[in-house]
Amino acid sequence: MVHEASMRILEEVGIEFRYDEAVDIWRTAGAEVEGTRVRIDRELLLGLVGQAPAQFTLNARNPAHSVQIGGRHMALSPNSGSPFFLDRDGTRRYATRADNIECIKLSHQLSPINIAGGFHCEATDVDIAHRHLAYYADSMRYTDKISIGSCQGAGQAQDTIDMAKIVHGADFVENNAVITGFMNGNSPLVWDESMLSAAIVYARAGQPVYYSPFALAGANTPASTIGGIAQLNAEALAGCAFSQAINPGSPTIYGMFLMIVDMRTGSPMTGTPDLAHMLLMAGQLARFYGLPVRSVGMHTGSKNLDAQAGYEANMNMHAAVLGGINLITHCGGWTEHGLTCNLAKYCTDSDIAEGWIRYARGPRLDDFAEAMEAVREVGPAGHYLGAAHTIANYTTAFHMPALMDQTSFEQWEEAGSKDTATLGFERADALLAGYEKPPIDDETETELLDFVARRMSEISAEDMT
């Protein structure tokens, strides 16, 4: 039903591609074009979508950190794009480049996080025209995990691809995916020039992007979970097909950025059962089309690391994991609907993510025979604390969260009566204090920094003219 509705939206209503080159690409591909309105018949659409790989490798600077995107694989990325940063004393202030570097260093050390590089928070102390250069250069220097690239227009996208070639080698980048980026649509039914011009650069370079309509269900979609999904599915599929019209076979990710509007206040909501339903449907639809899928993870509208933050993050993650989402974004540090980056939540989210990864893998079965032998060894009325099987497995038998306090009240009080936020900040500070920069070739680093300096100078000169 949803598929049929989405096909009819694209065939009969159409979707805006507000960029002349994008319109020309669609016209050449065989779509019906009227101004910037593009109508795509299902045969053309599904033929294009079918050319995208169902699974691909996203290569990190350190091959040990490369990940598979698609199939039965799951990758996690942390917070992105917050303009504000929460200090240890609770002060909310504008974020800086130094804050973003702290986020990169922290993500580099948190094992559940697969994508460490990118713009975790806005470097508001750097000229907005130069930020993308700082983000990617810092990412390549301070982590050897995967990075999210800049997608705000063709120029920023090309700079990102050029820097990737410096770090990974031009030949390797031409034949392998090394970076990913986001394409947020303007629902309802609009893709704009900023996103489209960047998507063209990425697709021609064979680098994947995730086409993610930015849903505020009830405001820019129908006030219906299934009606909203039908519209968002049409938008995401049109984006994925667009990449294939540019470069058939280029890796492409079907995405959805999901929130629901609180009809009482107009504010966005997350972590609700309706949003969970939408996540589950998104996963099913992506598999139906044979596409890797991206959606959201540990979102919260809470301003603090509190019960609301934990509840909403877990509600989203449960649906994302059961829905088979391949790339789950915003899985570290996201508070206040993404407006504020919180290092304590980076660590608690990572702790929770460890549990979700274990949950997704299913129960361990390989020690069943040994466990049954332990039953014979202990017998009636005994205990297992000293059993051979327990001694051999006690550190790995059960998931034990690092930051969740399970002690008695007296023990907790004696240790300082610390709440979860305090424990999270302490963990973040300990990781940052022990951070070691991953090795990078001196000549490569110099070439990268020279490129950044040159492009910053050129961009400033362009602005002046």
Contents of the next structure:
There are 2 protein chains.
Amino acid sequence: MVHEASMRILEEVGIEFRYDEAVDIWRTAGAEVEGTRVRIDRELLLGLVGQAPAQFTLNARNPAHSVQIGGRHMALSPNSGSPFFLDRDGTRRYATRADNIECIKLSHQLSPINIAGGFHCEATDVDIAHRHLAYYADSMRYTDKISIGSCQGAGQAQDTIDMAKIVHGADFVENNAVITGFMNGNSPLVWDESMLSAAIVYARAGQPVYYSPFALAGANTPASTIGGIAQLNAEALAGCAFSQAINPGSPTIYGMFLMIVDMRTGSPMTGTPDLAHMLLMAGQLARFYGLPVRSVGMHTGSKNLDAQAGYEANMNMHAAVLGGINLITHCGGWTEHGLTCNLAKYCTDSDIAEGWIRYARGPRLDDFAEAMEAVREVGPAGHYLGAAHTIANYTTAFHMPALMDQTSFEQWEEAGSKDTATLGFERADALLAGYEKPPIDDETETELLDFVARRMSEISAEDMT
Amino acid sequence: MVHEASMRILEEVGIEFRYDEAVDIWRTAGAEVEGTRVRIDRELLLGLVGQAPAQFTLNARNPAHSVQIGGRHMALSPNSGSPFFLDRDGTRRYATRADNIECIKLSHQLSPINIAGGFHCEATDVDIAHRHLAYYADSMRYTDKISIGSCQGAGQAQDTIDMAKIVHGADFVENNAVITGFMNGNSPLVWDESMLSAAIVYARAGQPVYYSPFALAGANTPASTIGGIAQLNAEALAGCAFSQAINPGSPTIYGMFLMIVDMRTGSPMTGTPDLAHMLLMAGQLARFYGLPVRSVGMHTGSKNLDAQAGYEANMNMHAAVLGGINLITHCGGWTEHGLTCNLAKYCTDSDIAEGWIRYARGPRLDDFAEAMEAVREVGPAGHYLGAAHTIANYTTAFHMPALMDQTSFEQWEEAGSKDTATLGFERADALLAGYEKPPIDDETETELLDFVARRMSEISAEDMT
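For comparison with the form predicted alone, kindly provide the form predicted together with a further copy of the same chain.
Expanding to the full complex; the earlier chain stays at the top.
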């Protein structure tokens, strides 16, 4: 029903691709084009979408950190793009490049986080035209996990890919996915020049982006979960098909950035049951089309790390995990609907994410017979702490989240009555203090820094003319 | 596999029923009895279990608050049994009868809560031998929703049922379920006199209790989720079968009280992935046996209402809801693994529980065609806030939790930077200030209070002899 409705939207209403080159690509592909309005019939659309790989490898600088995107795989990424940063004392202020480097270093060390590089928060102390250079160079220097690339405009995209070639080698980048980025759609039914011009650069370079309508359901979608999904599905599919019209067979990702409008105030909302339904539907649809799927994870509207943050984060996360989302973004640090980057929440989200990864793997079954032997050994009224099976499985039987405090009230009080935020910041500080820079070839690092310096000066010169 | 293992446990290892009358009941039913060890073969066990209704009505004093227990129904109950109470200023102190009455009045007004009466927290200012009288009389006076009944020992159970007869009428109670209570098993494989003597009174009166092994998995079960479930399944089934041996066809509930031991400290843990797996398995097993199932909901080990509380509560809750648990207990107020009763968390849990109820009902589908008309009406680059479909569905399209703050940072700061705990306590105070006692017949109330006074004085006299 949703598929049929989405097809009719694209065939009859059409979708705006507000960029000349994009319109040309669609015209050449065979779509019906009228100004910037593109109408795509289902044969053309599904023919294009069917050329995208259902699964691909996203390569990290350190191959041990490469991940599969698609199929039954799940990869996680943390916060991105916050203009504000929360200080340890609770002060909210504009974020800086140094803050973003802290986020990279922290994510580098948090095991559930697969994508550690990128723009966790805005480097507001760097010229806006230079930021993408700082983000990617810092990412490549301070982590050997995967990085998100900048993708607002062709220039940012090209610089990022040029830097990726310095780090990974031009040949490797030409034949392998080493970076990903977001295409945020302007729902309803618009893709704009800023995104499309970058999308073209990424697709030509064989690098995947996630085409994610940026939903504030009820404001830019119908006031209906399923109606909203039908529209967003049309938007995401049109994006994925576009990537195939540019470069058939290149990797692409079906994306959803899902929030709902609070009809009382116009504010965004997250962590609600309707959003969970939408996440589950998004996963089903992507599988129906054979596309890898990205959606959001531990979102919250809370300004700090109170119960709201935990309730909302886990309401979304359960749906993302059970929805089979392949790339779950914002699984660390996200507060205030993304406006504020919170280091404590990187650590607590990561602690909880470890649990979700374990959950997704399902319970262990292979030691069932031994566990049943333990029941016979212990018998009624006994205890299992000394049983052979317990001793053999002591450390692995149950997940024990490190930052969720289970001590007695008296122990907790004596240790300073620390709440989740306090424990999270302590953990962040301990990790940052113990951070070790992963090895990077001197020559590569120099070349990368030279590139950044040269491009920054070129961009400044362009600005002045 | 789990079923087979549980059958073999009950047939070969057996289970302790440490109460003479219970052992006699099993002997008469045809089990193999040796002292207090009862071995129950699967034919006997399943024959008994098969007589229990898969679904029954649990009647409230006000029929509008009656609920179905079993099938595809879900009922919620809040906190129970906390010795401590959290004051508005964050002080933790012993709970009193007045605190418990506050909890009853609050639960009376929280719409997701079906079971408002009972012993939310301990009335430590009341003689321990008198408490059950206070709990049930206060419950019947301050709410017309369902109440949990006391069930530690035959005396408590009989007094509670006698009071229920005053309120509901003896005839009604003889033919209908009006109360429920817990049987906490002493895992591994022991049911004790305190529970069994009460269970016999409840079962003879046709009143259901939930037979819930009290699991601290890894300490009183094998260090294995599935191994743990096999043992707990045997215990819960033996309890349910016992109820049918006493009174065939009487309502009974398959229960699970699930926590896991933190192997590092010996503390209980909750909100972990393994616990979620166990909850999902518990639901499957109960359906396999055709029994209504009870398990736990918004548990947390946190001492306050920080992110840990939210993360853990919703990790458990998603599994209880998706596990098809019919009676989810501790969906309000539970902190510090039940040791502390927190009024703010009653309100925030309830806010979130409203969302889970909506989630369980699934998305609305009937207005899909109209929503698709809205897409055509609005078209690319429009917005939906003024669309006819939006206006018609404005208030119902999306769940908007009342206590999850979605305001801007500036609005939030101006309103006093309130966290979840502050908002929860404010809501609790507002509800308590607006509380109205539901109507109760004067004669009934007098008779109830007279009963309490008489039994308190009789019990005191017994104590002195």
